[in-house]
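Just the one chain here, the form predicted alone, laid out as structure tokens.
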Amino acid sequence: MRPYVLAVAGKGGTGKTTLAALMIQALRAKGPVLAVDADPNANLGEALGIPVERTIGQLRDEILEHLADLPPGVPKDQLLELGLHECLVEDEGVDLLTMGHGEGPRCYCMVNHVLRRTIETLRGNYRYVVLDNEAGMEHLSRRTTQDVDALLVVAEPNPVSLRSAARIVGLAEELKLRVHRKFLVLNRVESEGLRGLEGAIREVGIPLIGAVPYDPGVAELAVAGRPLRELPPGSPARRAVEGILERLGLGKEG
């Protein structure tokens, strides 16, 4: 059965990467999660309180770097393919693979091609695949997981982050990806809500599909290093990303 993929794509600092640590804690009790680290900036390990010691824009660049000293009839597939499961950590209900920098300039069609399919093998173990994206969406572009279910763009309620989120619906819909649905979560909203805010929320082009209020919980456990998974059960970040799961037909009954 192919698994729903949720990409979360967001300008630097909107808390993208925490949106989905925290979709990531609701859907393991669910179903094997993969949990694809996308953003050059990777830090979702860190959020998950999975430590990652080797990532793909690593192994990219030793296999490019020594490919010329490989004996004859060493199969480059099988050696990417290995080194690739040795970059997935394996946690309780999440699997976490880190993409790691972004392309240099070598040549990576090769690599590029065989980890796509690869990956597209490995996700079909899990129910859920859950990637953090770059706002420039790097990894989505280049298909190394396609056909995704939903897009969650992020930002936060004021109209500068609005219009950034803009610009990245506008940048998937340039790129022709495959995406099912987009849809808009605004993070970090204060208990004046979204009052003034209305048109520039229209004007992003995709429905709003949740807001996350400021959590003093999350802000803590950022500040002390912890991982989210300590969140309480009952605080406000976790109950307002249950909810988006449960509109995007993921919840207690999806």
Ligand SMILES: Nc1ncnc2c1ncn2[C@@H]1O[C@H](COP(=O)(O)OP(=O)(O)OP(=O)(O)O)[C@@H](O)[C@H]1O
The other form holds:
Amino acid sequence: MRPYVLAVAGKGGTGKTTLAALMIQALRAKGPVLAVDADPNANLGEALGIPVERTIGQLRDEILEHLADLPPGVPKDQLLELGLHECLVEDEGVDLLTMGHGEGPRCYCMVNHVLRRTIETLRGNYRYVVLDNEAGMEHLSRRTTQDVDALLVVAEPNPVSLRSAARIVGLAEELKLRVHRKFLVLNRVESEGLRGLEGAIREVGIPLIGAVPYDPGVAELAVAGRPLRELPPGSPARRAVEGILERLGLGKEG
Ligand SMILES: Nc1ncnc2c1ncn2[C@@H]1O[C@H](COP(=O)(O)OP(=O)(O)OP(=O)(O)O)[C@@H](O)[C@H]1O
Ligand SMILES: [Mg+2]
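Right, the form predicted alone is done, so what does the form predicted together with this ligand look like?
Zooming out: every chain and molecule, the one shown earlier first.
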């Protein structure tokens, strides 16, 4: 089975993790979801209320540390595969994989190569993969955001944020990422809406798929350190995210 891969990108603090978590919440009822926190400053687990004990970054460090002590003949890829499964936290309808980061300036090439292959294989077990990316464009430029069905670029409804979104779109094109479709999502939209921003939105160069309103419920949960699954059904942000999924063909009926 090839899953539908959704990735979220955007400038710092635009709402990537919030959007990813709300999409995961909606999709987990429809089929198994692999949630990947690709931000070294990981917090998707917190947003989902899934505790993270081990990250891929930690696993890579441990493996590199012990590589020299391993008896010859122990296949490194099997070891990584085993470790990878320890990094996968299972919850109802969703498994979470947290990439984290390595400690030192080491060469992770070998480990990264095996990891990428293993994650590719793992993906086959899910109906959906949702990737929460880091703020910068590092992931895009390291080409880990590949083979994506829909890339959602999140921006806030102001010209500066929209220009950042345009830069991300430009970079994704320059790198020739294997992204099937790209969409713009506006987040924290206040009641005055998008008036006066039509030109700036057009200049981003990708279709606007939805506007998520400022939702006091989301802000309150963040302040209280509570997961987004406690956001009541029918709340404005939840409804907007459901609308986006519907337009992607991933709605309740899809
Ligand atoms: N629609 C919304 N309504 C109210 N608050 C929101 C909304 N979207 C996001 N927030 C709040 O804004 C803050 C930043 O959101 P979030 O962490 O999702 O952004 P991010 O893009 O993932 O940030 P980072 O770049 O640091 O990873 C959080 O406190 C979140 O609760
Ligand atoms: Mg985030």
